[in-house]
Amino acid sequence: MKEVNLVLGVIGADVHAIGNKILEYALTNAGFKVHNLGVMVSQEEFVKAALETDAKAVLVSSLYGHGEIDCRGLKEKFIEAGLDDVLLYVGGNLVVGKQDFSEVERKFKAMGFDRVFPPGTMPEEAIKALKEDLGLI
């Protein structure tokens, strides 16, 4: 597989790091070049990192339930920066309380995310989606 740069991070005031590290490990082992921004990442930091690394995809996670607020407007920032072709993935506990995932997915796709993953998604599922979306398989 040719080298494909990805940006990974946990958005907003979220400090949940374990899933982030697991994703970094799995994505790296799958052959991607991962630029992990860690936790408490702002929208601007995601955009800057995507520009600097020529990322083909940005994977945003949130576990503390405020992803809906933290992610609002992110796609617009990518478009403003000329990065409208960068894939945007989001996953985790994205909303407060129990909500039907199909409704959560609809909200995030309306915000411009290409893929939305529910809590508990295994890394292999995101890797398969990335390879499909990037035309690697």
Second form
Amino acid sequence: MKEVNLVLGVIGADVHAIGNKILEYALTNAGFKVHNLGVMVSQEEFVKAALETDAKAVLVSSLYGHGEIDCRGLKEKFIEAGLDDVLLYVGGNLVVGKQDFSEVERKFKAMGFDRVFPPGTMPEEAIKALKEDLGLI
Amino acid sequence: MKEVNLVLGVIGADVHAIGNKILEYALTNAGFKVHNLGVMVSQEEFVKAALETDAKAVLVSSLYGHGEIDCRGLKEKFIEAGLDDVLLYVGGNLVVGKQDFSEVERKFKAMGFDRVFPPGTMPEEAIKALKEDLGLI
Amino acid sequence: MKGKIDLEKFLQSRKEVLATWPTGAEVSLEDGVNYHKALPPEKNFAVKLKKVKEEGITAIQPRAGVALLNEHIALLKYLEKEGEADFLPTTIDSYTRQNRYQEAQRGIEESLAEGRSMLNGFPAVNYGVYPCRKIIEEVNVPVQVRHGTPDARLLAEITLAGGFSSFEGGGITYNIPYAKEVPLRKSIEDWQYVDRLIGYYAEHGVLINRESFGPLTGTLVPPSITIAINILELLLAVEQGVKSFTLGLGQCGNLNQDVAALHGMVELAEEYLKRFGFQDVDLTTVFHQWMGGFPQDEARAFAVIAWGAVAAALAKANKVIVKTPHEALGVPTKEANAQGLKTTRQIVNMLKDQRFMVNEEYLLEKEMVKKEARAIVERTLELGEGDLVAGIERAFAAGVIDVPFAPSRFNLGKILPARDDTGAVRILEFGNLPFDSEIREFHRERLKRRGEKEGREPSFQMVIDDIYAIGKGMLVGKPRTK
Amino acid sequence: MKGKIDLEKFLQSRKEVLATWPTGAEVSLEDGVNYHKALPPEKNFAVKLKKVKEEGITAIQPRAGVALLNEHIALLKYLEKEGEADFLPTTIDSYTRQNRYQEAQRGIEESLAEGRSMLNGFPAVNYGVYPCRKIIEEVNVPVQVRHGTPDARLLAEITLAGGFSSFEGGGITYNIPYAKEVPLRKSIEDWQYVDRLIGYYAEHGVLINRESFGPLTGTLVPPSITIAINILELLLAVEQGVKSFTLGLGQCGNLNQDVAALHGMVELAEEYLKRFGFQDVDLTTVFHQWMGGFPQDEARAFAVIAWGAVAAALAKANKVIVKTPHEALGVPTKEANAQGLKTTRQIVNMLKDQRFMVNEEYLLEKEMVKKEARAIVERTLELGEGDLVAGIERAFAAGVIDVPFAPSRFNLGKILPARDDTGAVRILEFGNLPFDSEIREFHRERLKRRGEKEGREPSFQMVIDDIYAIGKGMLVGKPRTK
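After the form predicted on its own, can we look at the form predicted together with its partner chain?
What follows is the entire complex, opening with the chain shown before.
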């Protein structure tokens, strides 16, 4: 597999670090070149990192329920920066409270995300999706 | 309180003995003269005991879910025996499975029971009902 | 002990038994043995239980049974798939338990008419051998018959020929808590028939597991009484050739007591097996989650279920019988049944590598419970003068064995249990239990501590408070505030 | 230790703090003190917690907070009535925790527009003193501020003047797991301000409880690290005049380890209080039900909740913080929150008269955990050369204190924990922890046993397996079958 750059980070004021560390480990193990921005990443930092690393995909995590507020406008910033083609994934506990996931998925897809992952997604699923979407299989 | 005779028993093939023993103790403590037929009591035994003891009320328990089959026709037997005026109570886990209690109550009232008690009823509640219905308060 | 029932005599009585209901005609021993031999070993209860014991894990099993065959099969498949049950049950309805097959028939018909189960279990006798085999063939784990039948001879004939490979009960444990008028000699002899039948299968290479019904009346039974009765039923069973036997214990609620009792039971049983020369018996244990009153609230019921699972897992019971969050409300839905299994599975898995740590209180508890159980068994053996059945009969008549709150009139019913200040079940009224002063003092002292804490003398009201306690969210019953 | 912050200096910094957001102007110390004094004693957290400790019971407390005041009050009232919570929380939203009050304001407005909470907690700073008092007045039990705020000075000013009588956190425990870029000196000094504020209230006759955040990053934190950090925060707090302090510990999952760690923590804390001459501190404990990944299935989640409650009850923790069956899915509904409380209540009630029995393994575990924690604290004190704050700062920089999986760049992040074959959390990579060879050998030996059982070398993959294990229904993570 030729080098594929990914950007990884937990958006907003969210400090959930463990899943982020595991995802970095699993994605690296799967052969990707991972640029992990860690926790508490702003929209601007995601855009900047995607530009600088020539990332093929950006994986945004949100575990604390504020995902809806934090992610709004991110796709627009990517478009402005000429990053229309960069894959945008989002996953985690994206909203406050127990909501029907299909509703959450619809909402985040409308916000411009290519894939939306529910709570409890294992790294393998994200890797499989990446390989499919990037034509690596 | 003048002597009030009660008949107590667990109907059908049901062998649940503990609640029966507690009810006997509590009713006796409350001043009633209790004729406890114990477990596995047939409809005929209830009628016979009510006749013989000049009971003012008959308390039928059923804990094992067959209450519906076991109790059908009991009121008719009481009427046949001229015991129209004897109070008929029933209580316990009356049907198989979790059912809406108001539905169960409706069903057993239609079968001629004066009071229907849900699972978990404390003896105090039965005693209170008896005193009300027998005008002992 | 008098030894195995003579084969000729046994085969003779079989004819009478099989004639008591039309489906009896379907039973053939040869066909039954062949059917079992053709089954894959993972469907054999005794084989799988032995494996479970070797692995040191705690297997999980629900209770379940409904009136109609297809619904019953669907229920078991659901509990196997959704609930991940290691062993499946077929709980028999209460009419069949009293051999009232006519009424069971009416229950099947009414269930068909109403479109829902009007029976609290599966009427296996009415269905007969082939529907039983359909159950066995549709599921992938071993299935046990669970009931409460004083005379289970025909039920055993039909279900064992039907491919069931474990049979719960016993001449004491399925009489005293389940019947009112059945003499002990009658039920014990009927169960010797069942054990002899299982012995016959064993002679022909088919291992059927027998399980004693540990919980008895389900509420506040002092563990030593359970243990003594289990050991007597074990001896009765192995005498007839049973080779796989499971000792049962119902949870009392105090962890230390429950673990000590389970371990003490096994140690004492092994002692008696050795003493009477039975060497090739697979001895296993089953722990029943709390069998008394449950909280109506489901979240609270989950707590009671989990606590039972904790005790089973830490005691390393080989199997745990699972309650459901609907317990207080009667027969559960299949979903609730699977939930009980899942809660239990999560606990036994999380605890499988942990063990109960030996401590002084545990050692004392185990010593005392063995001392008590031994006293009962020894006196029973003495009373029998070489005839175990007679001994048991006399022991019950004399109150040497006495089960609290039992409906049977052949049980003296003079003892009264109550919890001590740690929630352990003690004996308040000893009746005629053959206990020495050391044992009596042990119980009295523990109950005194509680009485002092609560500022009241131990009494029947205290016992009632204990009976309701778990349902009300406690273990030790509180004095009611008037 | 440098002693209490000078009053004049403290009052001077207050002015700056209160000026950082408009609601700061509402705060007056005199008014705050008077408000607390007018509250009934049963609403005071420290008073009630002391009583709980004396009674030897385990009180229960949920987590809860939503964006809108009336909804938040309704939520707390529900948890008090339906959930029978002994103590109530007000969980603060994540923007407020980062002092991002503008964003919190937007969250309030969006919540109003959407008709549902768009924030994961209650933005108390934005509301100010009087809405806080409305909360206190509407409920009947003490309320605590729970958050994760490195700089909680304004939050403390507002909520304490608002009648809250307990404040969770600390300069270490609310920085290292909750921030990325906040220097330790900054967060510790900001928390010394909070502690000084509570000291001020104490000087004026108002007892406010302070609680350390035991779980840290919530997953596989070796208990000795938690204990060392708790003791350092305790010393920092009592230095500023805090009189009621609660030590916190997150459940690891192995019962023996959890109980030993809780007991060891108290023993060691008492030792240090004595050594530094603090005699009038009410020391209590809080145990957090498992803070790592939960099973999605609710029945399984109930099992995890119950197991945490069992450990808390047997360890006789003074308080347990309760999870909900929705844990895996994010912020729970109020019904799910009450269910977690009910399950926990049932367990702590059933177990209140039972205790964990002392055994050899427990004594060893307690000895080791104290030895480890003592080594960390002692080295930290040495590094500080009389300045505790400097000592902590240097200890983190050197990796003498190291929290696994922490987001802060001021945490070295070189240690790696893993479960041993009994599920106890051990240390796989020691980083720069100041442990002697005896301690290291203890950990290595335990992990080796597991490695042998699983036929693999301990590695980061093993750690990942452990992190997911409980969510997948185990405690010790299994090697994945590819």
